[in-house]
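Below sits a lone chain in structure tokens, taken as the form predicted alone.
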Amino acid sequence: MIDIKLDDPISSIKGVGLKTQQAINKLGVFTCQDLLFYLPRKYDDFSNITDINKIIPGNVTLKAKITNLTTRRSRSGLSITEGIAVDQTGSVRLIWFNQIYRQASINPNETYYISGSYKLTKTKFSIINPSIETIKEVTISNARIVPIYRESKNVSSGQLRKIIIDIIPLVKNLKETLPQSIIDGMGLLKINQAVQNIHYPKSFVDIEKAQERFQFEELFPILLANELSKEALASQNSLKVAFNLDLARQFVEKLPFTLTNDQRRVIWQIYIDMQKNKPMNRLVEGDVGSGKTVVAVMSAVMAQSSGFKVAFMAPTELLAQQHAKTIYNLLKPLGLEKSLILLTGSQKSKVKNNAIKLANKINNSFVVGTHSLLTSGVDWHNLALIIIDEQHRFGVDQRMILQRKAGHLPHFLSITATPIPRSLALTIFNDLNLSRLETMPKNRKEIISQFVYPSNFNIFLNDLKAELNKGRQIYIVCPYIHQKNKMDKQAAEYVYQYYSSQLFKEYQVGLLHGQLTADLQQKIMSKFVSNKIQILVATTIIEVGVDVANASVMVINGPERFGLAQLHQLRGRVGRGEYSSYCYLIVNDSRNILPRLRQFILINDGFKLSELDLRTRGPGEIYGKLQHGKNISFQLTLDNQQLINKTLQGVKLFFNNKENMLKYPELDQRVKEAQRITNLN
């Protein structure tokens, strides 16, 4: 029996000194319970003990004695310890690098379990850096399925295994986090069994069952949160928006372009939703240029025709101003342009007060701004529709504000250019109705994407100068702000200095990043919009930005640091006007280009790229991993439809059994966190 508790710091564990504690802390592990939930990332199978005369290249485990130990140093100073493993069937060479202690610690008369990789080195087959344990010990790294953990600089998987086995008895003290009815009904392992099996499995079936428990537990609160959101919305009332066929026809006829079939389909879905007295909760996703704004405005004018207000919220003031201009041009042919009101935090008091008065005076006003609209003096009692652009987090607090101000919940329409894989959208956002604009307008030009290597860098510079000489503008995106060392050439500050002082001294170069004040960011971006800045060096702060039709080039430094969906968002900053546009990915060596980046060059479809992103980098790259208060290392297995269906059955069982959430405080906390993070919850 061990004399430590789950919430004790890891320094309480025997053998964990200050250096090891600090190394483990860097992994996000601080307590014994954290360590129990620090799950393996993979496993090596050393469970089958093989006679030496039957071993083949790969992972092997032997039961043998070790003789003929010698240690020498290579010319480079590397210590090399060699020995011979011997059993009744034969012998094989063992090699350890920089493990000089092996010679003194190994007893030639002792029998050991020996596990390692058997492979060809130069002209001989050997087992390289094998782990060894005497057959008298409870094995940790030999003769078993061995867990491999994510490591930090000063702590290895072997060390973590030794530390975790000392506290495994604590699993009996773990509190169950799921209702027993769900565990029994879904055939899941109890939490203590799952933790025991994930670290020290007897078979791969043990691992699969443990992983299923953890993956179920990761997905369950999200789907439960969505179901609770659906119930909450179903209990609310909203204003009915009548369908006006003549207005819809008039809007379409006055457009300077033809709607795509996707736009027509999505608009009709929205019209059907808004005719009900229950709040619409719809997400419209589509690539940059697919026509989301037109869909939103066509939805808005229908609400206006019923005499109701519309609120349009953008993530930044600059984007709100840009939307106001676009919306004005769409409303003008209908004679509704005077109903449009721009309301932002930076407006002078007199302008703002006049805007609020006008918004209140016009019953069917169309108010454009940021989230500050909610706390303005606008009377929202007549609000029927709220449109949220590029914001996936319109949470409970904002809804409560609206409900208090309006006396009801308006219809919600969220539009995004972030490509979300269908499996992710239908799982994480399954409380929303999902619409997709997959067809691009016929006049939309494809952006030409290509790599820039050191060997063709001068050609690349000439291409940039050619665009600048045509009067075009350029974005240069960097993965971070400050240099990490003197050799670092990807930092925004370095790139800004290099381009402004050496490469393009004759042009105005700007620097934009998140550490600047909001006012300064606004001023710099406004200068770029007005072409007072020709080259804008920035971080991904411009990922969701204004529509600068004159910008024809996107340059991305360190593209390997970004997910494909994010790269596609950045690429979408250009190609928004009539000019041919280009996206350049700067890489150091053509031989080291990641396969997914090659796919990015070839594929211009954001949805296809998002699906590829999901397979290669996981859903955390798209929506940000949910924090559960435990270091669960799995990400949602969203291509596992069987798991998703099983979790949905678990949610249904939870409601059928009328479980009380307050009986499960940890689950309650996770559900609230899921509601905070997922879209429109």
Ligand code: ADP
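Residue numbers count along the first chain shown, from 1. What you are looking at is a predicted structure, and each value in this text was computed from that prediction instead of being measured. C-alpha atoms forming the largest set that superposes within 1.5 Å between two forms make up the rigid core. Compared with the form predicted together with ligand ADP:
When two forms of a protein are overlaid on their rigid core, residues whose CA moves 2 Å or more are considered shifted, and W268 is not one of them between the two forms.
Core-superposed comparison between the two forms: CA of P256 displaced by less than 2 Å. After superposition on the rigid core, the Cα atom of T370 is displaced by less than 2 Å between the two forms.
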Second form
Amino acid sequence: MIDIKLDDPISSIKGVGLKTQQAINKLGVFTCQDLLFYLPRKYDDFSNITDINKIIPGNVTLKAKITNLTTRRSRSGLSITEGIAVDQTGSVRLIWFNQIYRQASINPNETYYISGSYKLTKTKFSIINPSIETIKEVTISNARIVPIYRESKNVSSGQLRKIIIDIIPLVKNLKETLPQSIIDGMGLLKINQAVQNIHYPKSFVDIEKAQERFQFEELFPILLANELSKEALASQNSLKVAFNLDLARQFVEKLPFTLTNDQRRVIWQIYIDMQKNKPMNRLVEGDVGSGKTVVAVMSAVMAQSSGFKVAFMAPTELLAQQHAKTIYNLLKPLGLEKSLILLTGSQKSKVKNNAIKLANKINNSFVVGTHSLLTSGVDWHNLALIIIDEQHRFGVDQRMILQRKAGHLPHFLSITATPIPRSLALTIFNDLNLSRLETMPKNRKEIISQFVYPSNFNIFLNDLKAELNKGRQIYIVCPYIHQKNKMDKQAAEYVYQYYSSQLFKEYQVGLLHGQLTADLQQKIMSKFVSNKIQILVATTIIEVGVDVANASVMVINGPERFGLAQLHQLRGRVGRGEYSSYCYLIVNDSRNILPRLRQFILINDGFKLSELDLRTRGPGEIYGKLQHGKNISFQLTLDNQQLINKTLQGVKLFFNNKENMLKYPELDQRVKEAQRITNLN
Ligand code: ADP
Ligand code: MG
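We have the form predicted alone; now please give the form predicted together with ligand ADP.
Next comes the full complex, this chain leading.
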């Protein structure tokens, strides 16, 4: 019936005109193949045909004639078309609203499938807005399990259904992506059968089997990638870091506070890892202010005391500079401060060359910088430990570079305030060792979060003034830099103008964003640190790490543009000192606040928020699109332990069969993609 190909644009399908094409493109669907992978969101069961005398309220399908059609207008101007469906057993009323064409298009001598919801309206039972189709083998919206698709403005689920049914025969041309041994061994559907079933299931078992295949397909490359990474890691050597009890004691004694039990436990885990000659691969998660830096530095000094180098990589230069200061203070009591070297891209070449020389001269130097420090010309042959701050992604490629430079793989320690939800950690990141700092150091003040809308804006301003009067400082975060139009009040430049020249003339207001030179950013930041600036208007450049204990207020413009994890990061910029602190979310309308923002106000725990982010936005949203270009609308069901176990079995089978990845280019590509996304080391 059709001579179109999978790669053809959807406009080559009969009946898809320009308007429909554009509407479908909006769904991310361009080719026929895309459309086949546009999976239903749910199903309505209209598969059982009922005798009219047996119908009960709910979804029903009848096989009946339609008589006594009449159309009238209601007082409100609605057109109401009514008819009677009749089969051998009885009759029932049908009603359509605003579907005048029914009146002329229904043939009273024809038998139809009639599907819809049978229910009570006012005083009578009727079937409301039923869809009808003449009796034939392949029906679209009647007498079957009917798939419901996500719609866009100009294309309905019903239209999509019609168009997709037309191209279902193309499934026979779909290329299989999984090895046959896995399909057979795990009892999975072939890809063409799965696609066929998902759009035209004969039973709910069909749907389940198809979904299983799609979910397996999503998870398999990820778990395979983990297994390959684990193998690769286990075959590498790293430098053994000896445990030096005296040093650990000294470090702890010189701290101005006592470590929390969590900090002790995690440091100990790291020491155990680093004593082995296999590379550590550990992620330390802890909410803002949970004291991750001390953990990192205490790990570093152990490596230094064994005579090895340490590299500390921050996501931005600003943070690298800040960290260098903190680290300096922690090293000084041990007399190790001279080993600390800051290396950043914006340093003048002379300064930089000196830093590199020094880093090479000192055998056990502690080098702080951004990612570029790995390629900076420092001799890394005795690099024992890499600490990665707030950067989940450290790819295979970077690892290879290091491996070449160092001749071995260093121990990896990632630290982050954006925790990976547990369920994700167990699957996607299961080659990683996790440490959590769950308890906060004592005396942390809870941050009070609230909404600001036009009607309480003045109260909000007074609150800010009160804080400024007490000598505190304020962050104001904006989602972007430049104003989009004259009405736009969220842009950093606008907010800066408004606050500095109108609202808070008597205070110093600063503007910080990524388009300023690194030098200027640093100057503005140090002015804020030394309280020469009281109000800092900034983009999310201040999201992580920035540490000013005197700041007690965080104001966030356009909060709906940020994820929960990010908002929580921003909130964590305050409440770092001894002062009560506040976080204000500026919203336009008090009645229309997103549910997740309401949750944010109520929940102060980053681990809980990350689970919530996972549930509301899905793993794909959080950790990049794990999908492979095709529009698979199922998200990984990470709480599906059965599926995870089955997929793990599949991975084992793959290894047992000594399958060669090169035979499966598409799988290979997806494994690489998964590694790119999930590799922290
Ligand atoms: P984060 O986990 O957000 O990186 P930091 O390491 O910056 O947190 O620590 C936040 C602040 O808490 C720092 O000023 C640090 O010196 C302090 N701190 C760390 N551990 C403790 C502790 N056990 N008791 C009291 N204060 C601590
Ligand atoms: Mg930190």
